[in-house]
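Just the one chain here, laid out as structure tokens, in the form predicted alone.
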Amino acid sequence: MTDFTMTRRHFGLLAAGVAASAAFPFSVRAAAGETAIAATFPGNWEDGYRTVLTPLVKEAGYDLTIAPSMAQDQLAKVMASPGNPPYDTLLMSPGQMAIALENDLIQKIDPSRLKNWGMLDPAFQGEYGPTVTIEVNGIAYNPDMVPKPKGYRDLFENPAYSGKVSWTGFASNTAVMAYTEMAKIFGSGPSDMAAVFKLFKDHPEHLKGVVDSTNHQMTLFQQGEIAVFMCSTGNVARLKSLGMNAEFVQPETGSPAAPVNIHLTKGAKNLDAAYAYMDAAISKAAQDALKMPPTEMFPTNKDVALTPEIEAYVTRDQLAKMVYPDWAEINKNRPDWIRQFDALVAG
């Protein structure tokens, strides 16, 4: 109830602000403090969005502050300040979006405020915000150090990979999608994580490669300390842009995939700037830039052609064949999986 009251008050203030700001030229509005605070994943996302979107949002008459934060951390910070969110927008996959909805942290958008809305396929036009890319996951490997993996089973059964594979914990979306696929292969289904924990106990050499994040794995890969890790196509694009011999392989059982969406937070303080940022992210100009190295993001704007490099990872026709996890089931079990995996790694 408190949140609702505060939200209505903020809307009243924002409505008054919108009416007043409409009388000023764009540059004056930006100078008056119309800045969107956009939570964005760190690393490649942070760099790409800051470089490409900031000038586009500026052209629309607003400023943009990119706030790097992992999706789980975005959730934690917004939940800690209900009604007074630190961000105007969040960047999330369906797993975190479900939690945001359950906790009333995001709001439906008004598509009429996005001039590029019609450039998205209907599947990417979410009522809680646009899908800006599809993150396709698989396995990164260094062909100078190991053979091309066939899939997850190969990593545990082929001695060529012994001690050369790195993993992260269940807080990572990339990791949890890989683990649910491994639970299908080695267990009875995607939630049979006991089979995955047993797999790690039976192969303690894999526990030595557990680190805290994909960014950490990227560093280890560059240093030649690991040769394989679970990744998105964006991770491999980044490594290649740094001159690394890195390749991406779709597991023989299928590639897990996740739409990435921009959401408007409940109680967002800079609605006009937030919509300008959202519109910039789905524009042809932005997605034409972000599809190039080092980001190579899969474009959701239908007017943006895929590059040969992206088509080597995945084509538009292949999107329907990707593996889209059951995030409701993952969210239900995730805290327990995190505890069990952390205990396993700690020994």
Given for the second form:
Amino acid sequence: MTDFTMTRRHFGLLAAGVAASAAFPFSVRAAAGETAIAATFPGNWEDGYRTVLTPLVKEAGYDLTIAPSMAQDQLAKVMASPGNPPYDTLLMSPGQMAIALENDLIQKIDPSRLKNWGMLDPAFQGEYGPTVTIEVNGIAYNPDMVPKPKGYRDLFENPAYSGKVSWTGFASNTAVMAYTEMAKIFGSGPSDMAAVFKLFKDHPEHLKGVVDSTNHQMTLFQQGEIAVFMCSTGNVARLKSLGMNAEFVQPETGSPAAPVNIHLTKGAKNLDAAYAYMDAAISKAAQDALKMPPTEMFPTNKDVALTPEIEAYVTRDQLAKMVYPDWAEINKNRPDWIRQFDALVAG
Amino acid sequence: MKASGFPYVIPMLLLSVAFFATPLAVLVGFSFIGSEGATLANYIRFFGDAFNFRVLVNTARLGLETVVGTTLLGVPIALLYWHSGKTTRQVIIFLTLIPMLTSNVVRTFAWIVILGRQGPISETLMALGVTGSPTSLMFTELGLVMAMCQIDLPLIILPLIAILSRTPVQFSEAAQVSGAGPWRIFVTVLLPLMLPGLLAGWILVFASTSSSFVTQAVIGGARNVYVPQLIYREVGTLFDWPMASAIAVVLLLSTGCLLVAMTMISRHRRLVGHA
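Show the other one: the form predicted together with its partner chain, since we just had the form predicted alone.
Up next: the whole complex, starting with the chain shown before.
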């Protein structure tokens, strides 16, 4: 048998071959069209957008990469690489959008590039991107473990909820909207957070269930560790789809709501693909699919009829009556609230 | 004349400078940035807040508790390996490595089930009559230390096994023949022999535990705050990178001090002198 000796020339040729073969799929992909890198929220959003939008964007001749990331994390990552954003589009509520605008991270869109733009109500046609859904917030509860809560006050005054309610910190949009509502109920107005902090001090049993995010709360809910948490309708739809006995209740003082928008990042490299993704997200085909379980997203496309399940949460007429927080005021106070709440929770 | 080996070290030096020293220098540089140029304000703000100092102490305590826990669990397993035959050794190695092939995130979420109200710990305590109602160890430091001990156990077992594999079993037999009891054999013969492995394990376990963001956040909840969560909050929520860098530098220095202390203890003459 002939011995084989690896020379430097052989090694060089081999390395070049490996590099060329590794690069081949990318060159083929580049020839086929652009790929939009779209940041979406993890969990339900990630699954829904990947499943429903990828084929629609493909039909338009582009690829789509769904990158799961919380809105605050999206901001942090885009800020970390100015001029070279890791995402072509961002998915955000008005609170984060205000920060993105302040830091010059997003750009105005050209609506003429979106075929489905006219299908949106004018309220959903933002100059910085379309609104793809309205997240309606409230209280999730397990009917096997606790009675139906009337609202935030009930959670603190009815002993049936003692030790069974979970909260998150002020970094979460869902939490901050609940806390501003509680500040109205227990204090002098939405920014009177001292009243909310006092409430938690007076009810230390509520501090035991404070965790980092709504995603953790959903895991704990599944395990029977908690029975109540502040949520969006999407969280409850997801839990139901997993076979959990979870119900959504609108607080008696009103449901806080937040539009969710797709934004184009400043310096986005794949503009055509990004527009194709945006257009797919507001299309009838996509929203008809995303309104079904387990996502049950409220459709912003006028041609999409609401399902009975979504109408049980909120109807189109009720949208105007939802509570839309003052995000400028929240953003101004948020860092201080975060630090104060963390110190309070840690005791 | 023997050729100098220095040229062969150059690639490694360049890599270290590019991927370790430079990012570290950037991190340190960032920590001194203020609104009006170079400043110590971030450090002053960090140490001026008693909450931050308590978080730092909590993080060090969590690391040390896990080091103690993994040592108490890991040493007997390593000694069992040392005294066992080939098959048992293979089983021990297999059982040690398998968890390492599973993601920390998965193992962390498995601990939610174990530590929860309906988990095996709670049910065992109730069956034994220790508790009258379901008990949850979630969001407690005890629960977190238990989870961290399981997750980081291989980090102490493997260095110990590496050391003991090179040590003939006859060492302990010779001490036994000389009249030493099991405890004396352990303290005067085995412990000094295992010390380098223990030291390596302690360093790995301490560093891994004190920086384990996911497990700390999920099992510890928001009530038990540790330094990695503080850094994440500054970067991801408050976007205050200079402050996050200052906290990271403080964590690095405090961890470094503890590791130096561990090294000095392990090199103490009275400990090593017996070996």
